[in-house]
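Taking the form predicted on its own, here's one chain by itself in structure tokens.
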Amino acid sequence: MKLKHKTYSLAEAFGPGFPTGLSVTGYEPSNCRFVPRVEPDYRWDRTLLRDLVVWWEHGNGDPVYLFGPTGSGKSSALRNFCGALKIPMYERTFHPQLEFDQLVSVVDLIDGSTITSYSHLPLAMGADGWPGLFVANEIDRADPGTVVGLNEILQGQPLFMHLGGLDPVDPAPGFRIAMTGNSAMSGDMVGGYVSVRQQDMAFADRPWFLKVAYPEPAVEEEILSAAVPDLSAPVRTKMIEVANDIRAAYMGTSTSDSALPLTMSTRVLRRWAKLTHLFHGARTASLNPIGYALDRALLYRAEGQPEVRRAVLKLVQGKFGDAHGSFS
């Protein structure tokens, strides 16, 4: 293995606001290309954090799955973990149509010849020399026959290849895998996520279960802050409760008769927020810059459904009132 461990303390591996007496394991830094990088604003949920930690230290090979709705930042929150930590990853977006075979091997014509290569699942256990974290993002929209074919390598077994002459590739210590998804593997219960399908219960057994919920409104207004730092603080927060009522209505969890068919994540309240600021001096007795951002950061996707658009602008106008104009 061409890593070597190192052990940090969370302050040192997460930040300041973290304690310096408790300490996870991680690695050196390294020229592997697979470590990702650390987003310099990013805010961890400690409970996630928390969670995180003791499932790298004491999962003994366990695989651990974050579900929760989109953009909640459930990739993210394993990209910055690898990347404190140091710690390669390997990631694979999952869709219907993919292959267990399409994880195991790469197959490119180079000069004429064909030259069949590692690709992510044997990589990541170690195949290379650098070990570390498999993450399936959208695991839940996978056929679950694909999904199946890791059993084995969960089971601590040996991935053998079948294309190219590649040999079988043992898990290194160090190797793990990860997941996302919008489920809870049990197929789409709020009727937005289309592709979604109920995972076979023998897959579904085998996971820690980490759910990740939309960033609390501290946490959105430092995001906010670091992001649109000239955007004001009033507009900001107001965005915010925006935000929130929006996922509310669409997780069904409002006092509103009729849920919203969309919602608003982080990423796209971050968006809201800086074509808010950009377009701020455009503004005219017609073009109100917080609705016009509005438009392209979400309500565009409403399109030909006027009904979901009063319903969100009702939301707007309710919080921002009339002091920055007609929403329209």
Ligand SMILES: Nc1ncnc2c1ncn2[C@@H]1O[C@H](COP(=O)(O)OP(=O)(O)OP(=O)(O)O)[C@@H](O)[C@H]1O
The other form holds:
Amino acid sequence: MKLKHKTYSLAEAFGPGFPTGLSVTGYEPSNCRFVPRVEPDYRWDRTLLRDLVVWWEHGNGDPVYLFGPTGSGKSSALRNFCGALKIPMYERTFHPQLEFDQLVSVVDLIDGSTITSYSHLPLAMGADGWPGLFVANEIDRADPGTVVGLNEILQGQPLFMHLGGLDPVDPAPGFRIAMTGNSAMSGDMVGGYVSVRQQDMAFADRPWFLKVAYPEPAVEEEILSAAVPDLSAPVRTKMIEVANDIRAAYMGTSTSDSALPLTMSTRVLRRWAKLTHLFHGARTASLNPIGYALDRALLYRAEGQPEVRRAVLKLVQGKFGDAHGSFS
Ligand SMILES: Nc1ncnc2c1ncn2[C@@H]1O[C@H](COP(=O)(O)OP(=O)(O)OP(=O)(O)O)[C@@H](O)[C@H]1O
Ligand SMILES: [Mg+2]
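Having gone through the form predicted on its own, I am curious about the other one (the form predicted in complex with this ligand); can you provide its structure?
In what comes next, the whole complex appears, and the chain from above leads the way.
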């Protein structure tokens, strides 16, 4: 293995707001190209970070499954965790056509001959000396047959490759599997994630389940002020309140007959804030930057559903009042 272990205090790894007296094992900085970069405006949810640290330190090779609504920060949590601890990360997005073989090897045509090399899974297992985290994004959209292929690996078995003969790849100690998805692996209960499929019970039995909700308002305040520092604090706070109203009215959460078919992820909230700032200078009597930005960040998706648009704008008007103009 080319990586060297290093013990970090939580404060060193994740920022001064975390304890200096608690430690976690990562690696020394290396020249491995698969270590993700930490995003400077990423803000940790303390519960999620605690769960990930305990899983990483004491999970005994168990996989972890982060599930929650779209844009709540599942993939970015894993990326920032690996970035902070200098863990190589091999990320692959699953879809119904993805076959297990594609995780195992890559075949390239170079100067007329075919060259087979390692794909994400053997690299994560340490075949090249840089073991790390294999991240299966959107695992609940995969063909259950492809997912079952991971079972042997989860049981600590070697992976058999065909590189001019059968070539076993043994899992190195630093190899772990993390997965993300929008469902709790039992199919789409909400109706908004059309390609989610129910996964095999035998597979769903294996991982630790970590539920990732949208960040608390105080954390979203920090995310928005880091991402769009020029936006005024009162506007920022109201945007977060609107986002939480929309989330509460979303049909994944609300059972009301008038539940909304769309929600506002942290991703969209950030975009709304950013666009509001960018269009601030274009303000006229008929162009309200907050509403103009909301169309482009979210509401144009409700094209053809005027009642959805009206309902969302009513929430916005309710929060912002008349001081910011009207929303239509
Ligand atoms: N804690 C956070 N700090 C800063 N930005 C965040 C945070 N959580 C989410 N975001 C923002 O939201 C975006 C979406 O996050 P991410 O891609 O991790 O979501 P996801 O849960 O994996 O979504 P999906 O289910 O659609 O894959 C990020 O690029 C980032 O802009
Ligand atoms: Mg994701």
